[in-house]
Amino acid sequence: MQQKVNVFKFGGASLRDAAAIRHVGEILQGYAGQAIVIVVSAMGKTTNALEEVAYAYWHGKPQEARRKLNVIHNQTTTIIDELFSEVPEELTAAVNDLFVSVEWALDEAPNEEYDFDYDQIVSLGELLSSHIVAGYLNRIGLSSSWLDARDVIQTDNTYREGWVKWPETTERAERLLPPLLAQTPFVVTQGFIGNTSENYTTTLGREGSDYSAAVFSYCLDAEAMSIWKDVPGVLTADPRIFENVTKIDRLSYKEAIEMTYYGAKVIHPKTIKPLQNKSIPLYVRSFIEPELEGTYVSDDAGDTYPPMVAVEREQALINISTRDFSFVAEHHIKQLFEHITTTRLQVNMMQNTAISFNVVVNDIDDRVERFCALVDREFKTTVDRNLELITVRHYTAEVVESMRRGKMNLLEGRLPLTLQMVVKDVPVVRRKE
């Protein structure tokens, strides 16, 4: 591709209301005339609201699902009315068509697979926001085209966690994007969603819009990718949880991969590898203060870092032991991982002894229950829930000790640069007065 392209990703917080979308327009005014693919998430908490629609529908409550969908429709209409003194007919038609398509789906009987229905309904959020952003940019004089990401990103049939088919996706990106960028400098598309060979919508995993932007960056040999966040860059810890956090100015791909894998929320875990494979730099920049430099992620960003902390909540610790007198051997572990694959548990930590196997997983939906049911014949399982997985990169004794205060440590593992502990809160015992 001859023309140099940048890829910008704006998340839900950047699009939460009309004022935020206007601010996106102000940021993009500074890039007028440049070739930019703009990847957007759903507005604000729309994905959460659509998850409630999908849950109600699949559990036999279609009227409740419709009521919840109508709330989203009204909120969307309010934002559109605030952005446009006169709403373009094509935007009104596109938004109405999207809501009608979901309403029709709610009239049908649920699919046997919840994840399939989830993807068909929840994908509405990104489709809505992208139409609104594209329409608004054109209204303020920033010539923009709208692109359906499902025409580009092709996946397998793993719903809610679609695996990208890279050859097909690359071919489509190289074929479809250049003509659009030749017509308008900006192309607005969706994060989070893809398409199967049977033309069904898939999603790429929760918070997967970062990954979508990385897919577009890779396929287009982008000059750089920028993620616009409500924080000044990549921080040493989540400022909502910890005090005295600091911004990291430069970060290597390797370090970014490690931190996102272990639960740092600022970047989706799958984002970095496609960029690393083509040495495409990543900028994590402040949506609130766009003039700041943010964090620069690249090959040559150095290897000296302060302690960095990531916290994953909603964790389950599953203790597995055999029902007979045998040890937990290799063939047992092979069998267990086949069931882990079947139920799509995301393993964050594991540890085995002679008589047991412990695994820490994200506690999502009913996956833990389904896994325990599958292994019940041969294994005994106990589950401890509502846990936190704390990961400290470049740990020091002082930082580790501070992480342990007020916590019961259920499981711990150490590598030269990384310490992980699975903990739960311990009530403070006080003397009665």
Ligand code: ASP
The other form holds:
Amino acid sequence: MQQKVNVFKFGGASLRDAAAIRHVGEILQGYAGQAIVIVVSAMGKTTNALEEVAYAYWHGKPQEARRKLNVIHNQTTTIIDELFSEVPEELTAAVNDLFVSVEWALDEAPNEEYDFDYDQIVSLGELLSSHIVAGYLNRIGLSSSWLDARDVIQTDNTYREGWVKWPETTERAERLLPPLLAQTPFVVTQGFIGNTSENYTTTLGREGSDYSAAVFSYCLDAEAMSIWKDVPGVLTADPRIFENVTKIDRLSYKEAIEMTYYGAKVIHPKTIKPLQNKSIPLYVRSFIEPELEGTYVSDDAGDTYPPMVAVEREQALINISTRDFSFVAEHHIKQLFEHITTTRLQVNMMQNTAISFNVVVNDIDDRVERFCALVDREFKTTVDRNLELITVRHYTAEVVESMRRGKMNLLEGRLPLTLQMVVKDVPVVRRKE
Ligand code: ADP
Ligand code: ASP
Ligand code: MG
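Show the form predicted together with aspartic acid, please, because up to now only the form predicted on its own has appeared in this conversation.
The next block holds the full complex; its first chain is the one shown before.
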């Protein structure tokens, strides 16, 4: 490829309505003529709405699923009508085809595997947004091609958490992207979705569009990747939860991997590794104030950082002990891990004592119940729900103390740079006057 490619990723917040999409168009005007692969998420909260469609369909409520899909269809039509005085015919046809294909799927009986049906339905969000963005960019004179990310990103068939097959994906990216970029400088594609060898759609995990952009960046040896967010960059904590947060100007890949692994929601945790492997810099930038610098993630950042806090909500703490009062030994742990794998529990923290094993997991669907049922014969389990897992990197006594205020600490773990605690709110006891 002659010209170095950049990869931009625009998330749901930056595409939430017609005005937001116009604003993305304005940002991209500043890059006219440069080779850019533009990876887009579904608009606004479309993925959540599609999850509800999949859920209703799979739980025997096709009419409700149909109704919910119609709402999404109407919202999509409104955005399109606001964006275009005359809607391009190809766009109308593409959008209608996409909705018809999901409507047909809803008329069929559900598959045996929920996660499979989920992916076939929920992937609609990114397919729609990418057609709309590509159509809009062409309308404002920014020549763009539309690429089906499923022609490039190949995964195994772990639905809802597709594992990327790197050699196949790289071969396709190298073959398909250069001719498209030679035709138009911008190529618009979808985040979040991939394809199995049997040609079924997979998704890469919620919030996975950042990761898709990193996959494209890696495969194309991109010059840099930029993710455009509603925050000025990576901050010391989530501004939706904490006051007095500050922007981190430079981050090492290593620190970014640690932060996102521990739940800093600003970047999907799988994003950094592929970039690090090829030393591709990452810019986390504000789409609200695109002229600002954002956060620069690379090899050459210092290693002193302020305390940084990440909070994971909807956590469950499972305490597991043997029914025969024996120690939790290696063979027990092996067995427990097998069950963790089959029920796809996502473990965030583990700790064992002489007679118990504690795991802190994301409380998703009925996974905790299924796990407890599987281990029930041999182990006694107690589950504490609605917990928060607070992680402080580069912790200081003062920050840890402020995190503890008003919370009951159920489990704590410390490493030299990382402190984690599993907490619940202390119930407020009101005294009678
Ligand atoms: P996208 O639009 O790409 O999906 P997200 O909503 O997933 O963007 O990510 C941006 C959000 O991440 C911010 O609005 C912010 O509330 C949250 N966030 C959590 N932790 C951090 C952090 N450490 N720094 C910046 N933002 C954070
Ligand atoms: N649309 C998907 C989600 O909301 C993927 C993403 O936005 O990154 O999870
Ligand atoms: Mg997101």
